[in-house]
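Below you'll find only one chain, the form predicted alone, shown as C-alpha cells.
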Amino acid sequence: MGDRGRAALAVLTRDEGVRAAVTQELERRYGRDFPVVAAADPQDLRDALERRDLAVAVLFGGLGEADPDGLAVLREMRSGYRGALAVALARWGAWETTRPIFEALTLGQIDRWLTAPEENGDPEFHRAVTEFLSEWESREGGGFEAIRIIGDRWSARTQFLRDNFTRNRIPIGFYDAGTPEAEAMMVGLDLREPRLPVLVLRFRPERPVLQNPTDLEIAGAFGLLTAPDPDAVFDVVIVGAGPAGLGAAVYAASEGLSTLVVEPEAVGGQAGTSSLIRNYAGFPMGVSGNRLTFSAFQQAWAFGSTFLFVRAATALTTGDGLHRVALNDGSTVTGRTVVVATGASWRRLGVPPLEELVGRGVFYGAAVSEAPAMRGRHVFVVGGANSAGQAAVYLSRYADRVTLLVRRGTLTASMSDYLVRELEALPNVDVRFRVQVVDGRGSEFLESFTLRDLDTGAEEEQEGVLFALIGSEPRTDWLGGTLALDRGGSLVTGAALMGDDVAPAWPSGRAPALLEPSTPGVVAVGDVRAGSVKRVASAVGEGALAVTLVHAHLASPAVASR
C-alpha cells in the first residue's frame, strides 16, 4: 500500500543545518510511523507530499537568519493542511524570533513553537514532538479503540457517549451505522436488528457487547459501580470533578485527609471541553481542558482521592455534626464536611424546534468530539464569552466558516484580549454583534434557522451547524432548600448570608468564610457560588483555599470531639 493515507511530519527551512539535524532526529524516533518530507521550498514540499498521496501531522516551519519570511511562508503551507499542527522552527539562542513567534502564536497563526535539536536524542525535543503528536491524534482519532461504538452520527444519544467518551481520554472508535464498515462490524457480532448504538468494549478480555446501554450499564461494564461502604464516614465528600473539584480533591487528599468525588458525568466539567487554554499559568503555549483537568484527576488519584463515577447528587442532609450526600443509584455517602463542586451547564437557547435537534446539528459546548465532522460546512457558533471564541478558533481548523453571533455590541467586555485578537486574524472566521437566534426548522438533522437582528428586528435564514456557548446555569437542583440560593440559583456563601433576606440563614455565631454557604461544614467551589470568577485558575484555587476551611472545621472542638 506504500504511502497511501498516512501523514507525514514534514519539514520546511532553508537552513541546510537544521533541516538535517530535525530531519534526522524525527526520521530515527518516529519514521516507522510517520513519512518524514523535508525541503527548503514551498513547492518542492508540496510536490514530494502530493507524489506520496501523504497528509501532514505536523509541519515544522523554519524562521531565522535563513528564513526571514518562515512565518508567513508557515502559515500559507498551513491553509492547505487541515488538521495539521504548524511548529515554528527556531535556532536555540536566535532570540529575536521570540517576539514574532508570540504574536503569530497569539493570533492563532501558529500552533506551537520549538527549538531545533542540538544534539542527538535531544531529549526536550522529542518530548515537545510527542506532545504534537499526541494532541494530533487526539483531534484526529485513530489509534487503539478501547471502546468501539456503532450508531446513527447524529443521534443525541451516540453524540453524547462519544463526547464523554473523548472527555474521559477513554480512545474510542466511532463507525456511522449504515456504512459498510459498521453492517460488517454488525454481522460478525451477530447483531441482526440491534439497538442502538452499540458498544464493544475491547479492553475487556470478554469484549461485552452492549446495546443502547443507560450511563448507569456502561458503568456496570466498566466496574465502576463498586457501592460505597453505607458506614464509611469521609473526611471531605467533593460533588463534582471540575477545576474547583480536582482542584480540592488533590489538596485534600495529599494533605491526608480521606477524600471521596462524586461525577456523574466527565471529568473536568465545562473547562474540558475547551479546545485549548492560553492564559492557565505555566502553560505558554497553551494546553487543552481536557489535558489539563484528566491530569489533575490522575493526581487526586494518585494521593488516594477515591471517585464515584455516573453517580449524581440528589439530596444533601445534615445532622449528628455529619453530612449525607443521596446519590441517584439510591445510595448514601457521608462526610464530616463537604464540597459543592457542581458547577454549571450550559444555559439553553430556549427555542423549541432547535431543542428537538440538539445532536443532530445543534449542540450545546464545544463538542469536540464532532468537530472534524465540520469539514465543508459553515458552523455557526453563539455567544460572545471565552467558551464561545476558544470553540469558534478550534472549530475554524475544521469548517469551512465560522460565524461567532454575539447578542451585545463587543467581545471586549467578555472575552479575553489574546481570543479577540486570534478571532479577527483567522480569514474563516467573522463576528455579528447584535443578533440572537429565534427559531429553526429541521426533521433528521437542522436544515436552517432564523436569526434576528436586535436593533431593527429584521429576520434572515440562514443554514449552517449551530454550537451553543451563551452562559451557564449553576448546577444547585439538588439543593433547593437546603443551602441559600440568590435569584440565578447559586449558592449564596460569606459576607453575603449576613443579609436579611437569605433564607435559610447563616446559623452560627462567627461571620461566615469567603467559600462557606449556608451551613457550617459545607463549602462551595467553582461556579456553582456567586461571585465566583469564572475562570480555570480561580476555580483550582478555590479548591485549594476550600481544604483550609475544611481542616479548620474538622479542627473545631465540636467536631474534633466526635
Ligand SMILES: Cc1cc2nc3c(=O)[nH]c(=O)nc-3n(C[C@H](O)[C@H](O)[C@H](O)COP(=O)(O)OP(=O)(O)OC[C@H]3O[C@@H](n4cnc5c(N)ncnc54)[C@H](O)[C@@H]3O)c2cc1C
The other form holds:
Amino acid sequence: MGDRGRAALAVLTRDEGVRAAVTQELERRYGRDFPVVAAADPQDLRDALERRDLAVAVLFGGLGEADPDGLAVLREMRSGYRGALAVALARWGAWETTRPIFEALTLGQIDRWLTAPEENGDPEFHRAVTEFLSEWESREGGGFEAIRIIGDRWSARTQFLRDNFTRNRIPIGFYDAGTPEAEAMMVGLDLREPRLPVLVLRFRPERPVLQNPTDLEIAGAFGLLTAPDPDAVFDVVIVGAGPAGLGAAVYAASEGLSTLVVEPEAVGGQAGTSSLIRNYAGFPMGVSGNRLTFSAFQQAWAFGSTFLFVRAATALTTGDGLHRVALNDGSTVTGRTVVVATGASWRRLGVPPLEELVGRGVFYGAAVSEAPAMRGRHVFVVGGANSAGQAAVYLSRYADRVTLLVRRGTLTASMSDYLVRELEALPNVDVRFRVQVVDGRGSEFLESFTLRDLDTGAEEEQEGVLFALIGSEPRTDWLGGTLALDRGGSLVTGAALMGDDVAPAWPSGRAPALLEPSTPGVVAVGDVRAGSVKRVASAVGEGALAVTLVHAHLASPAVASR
Ligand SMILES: Cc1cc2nc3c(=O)[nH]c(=O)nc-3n(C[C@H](O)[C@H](O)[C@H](O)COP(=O)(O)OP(=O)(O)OC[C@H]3O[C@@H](n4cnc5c(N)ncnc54)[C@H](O)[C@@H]3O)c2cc1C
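Next up, the form predicted in complex with this ligand, please; the one we just looked at was the form predicted alone.
Now the complete complex, all chains and molecules, led by this one.
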C-alpha cells in the first residue's frame, strides 16, 4: 500500500542517539499505522515527507545541546503542517530545557513535551505517545465510525449532532450530502428521498438507520431510554453533568449514596468544549476539557452513579420532604436531595439574521468538531474574555486567519495575561478593538456580516465564519421561579438569601449554608450559582462540598425517618 495521504510520526533532532531511540520505539509500536520519518535537518524532513506525500500527526522536535534552537525549529515546522501536534523532546536530566519548554507551552508555540526514551519499551514514553495519537485522532476523525452521519455540513441540526457525539467521545464519520461518497451511501441504504440528517448506527448488529431523528429517538436507538423505576427514591438527583455535577456524582457515589445524574447534551458542560484547560491543579501541561470531564464521568459511573442522558429537567417540586424533578420525556425522578448543576450557556449575539444561520457559518462556543473545517478560511471570534482567546488560539491552528472582535478598547481587564501573550505571538491572529457585529446576510450559509466601529459609527462588510463567545447566561429557566434567583438569573445561595427582597424566602430557622438555595434539601453548585468563581476546579470543588450538605440533610431527623 502506498503512503499517499497517510499521516506520519515525524522526528526532527540533530542528536543521533535520541533520533535513533525515538525512531525505533515509534516504528516498533506504531509503524503499522503511522509511517515514521526522521531527519536531522528541517529541510531533509520536509523533503522526505513530500516525497512520500505524507501529512503529519505528531511532530517530535529535539531540544538540548544538539538542538539549542529546537523550539524555534519546531514552531516553524509546525506552521507547515496544520493539525499536527508539536511535541518537544527533552533528554532526561536536561533541566535547563524545562523553563523554555514551559514558556513555549504557555505561548501555544508547542502542544506538549516528553522525555526521550531511555530504555526499550519505556512505558512513560509510550503512555504519552498513545495520548498524543488519541488526541490527534479525535481532532481529525477518520478512524472507527460507531455512527455514520450523512447530512448537510452547514445544517444547524447536523452541526449539533456532530458536536454532541464528538463531545461524548462517540466516534463518528461525517459525510457531506451531495458528495459522490454520500450519494453512494444513500443508494447502498436504499434511501431515495432521505430526510437529512441520516444516522447509521454501525455499532449495533442490525445497523439501524434513522432519518432526521429527534434526540429522544436517538437515545431510544442507543438503548438509553430505560427510565428508572418511577417509585425509586434516590439519595441525590444531580441535574447537569458539567464539572460541578460530575464532581458531585463522583463524591456522592463513592460515599455510598444512590445517585442519579440527568444530562440532556454532552458530559462535561462548558468545560467539555475547551481544547486545553491549563489551570487545573495537577496537570502542568494542561488537559483537554473533554478528556478531563469524560474521565470524571467514567469515574462517577464506575462508583455506581446512574446517568440519564438526552433528558432535560423541566421543573422542580418539593413535597413530603422529597424533591421531584420533571423531565422532558414526561417522566419524573425523585430524590431525597437535589443538586442543581445546570451551569450556564452562551449569550447570544442578538442579531436576528445571524440567529437564522447558527451552525451554518455562525457558531456559539468553540465548536471543536468544526475547527478542522476552517482550513483556508478567515474566522472571526467575537469576545474579549478567556474563552474567546482560547477559541482564537485553537482555531488559528486550522484557519488561514483569525480576527478577534472585541467591544472594549483593551484585553487586559478581561483576558488572562498568558492568553494575551499567546495571541500576540501567533502570526495569523489579529485583534480589532471597539467593534460590534450588527447585521448579517446569507441563505444557505453566512455570506457576510456587518461590523460597526463603536467610536466612529462607520460600518463595513466582512466575509468569513463567526464564532461568538461573549459570556454566558445561567440555565435556570427550567426552575420556573421555584428557587430564588438574582437579577441575572443565577441561583441565590447562602447568606445572600437573608436579604429582604429575596423571593422565595429561606424558610428554615437555621442560617443557610454557602451552597444552599432557597429550598432546604436542594444544593446549587458551579456556574449556575450567583457569585460562583466560573472555574473548572471550583465547580468540581463545589460538587464535592455539596455532598457534605447532602449527607447532613439526609441525617436530619425529618429525612432520616423516611
Ligand atoms: C470554551 C471554554 C473554555 C474554558 N476554559 C476554562 C479554563 O481553562 N479553566 C477554567 O477553570 N475554566 C474554564 N472555563 C469555565 C468552566 O468550563 C466552567 O466554569 C465550568 O464548566 C462550570 O461548570 P458547571 O458544571 O457549573 O456548568 P456547565 O459546565 O455549564 O455544565 C452544566 C451542565 O448542565 C446541563 N444542563 C443545563 N440545563 C439542564 C437541564 N434543564 N437539565 C439537565 N441538565 C441541564 C448542561 O447541558 C451542562 O452539561 C471555560 C469555559 C468555556 C466555555
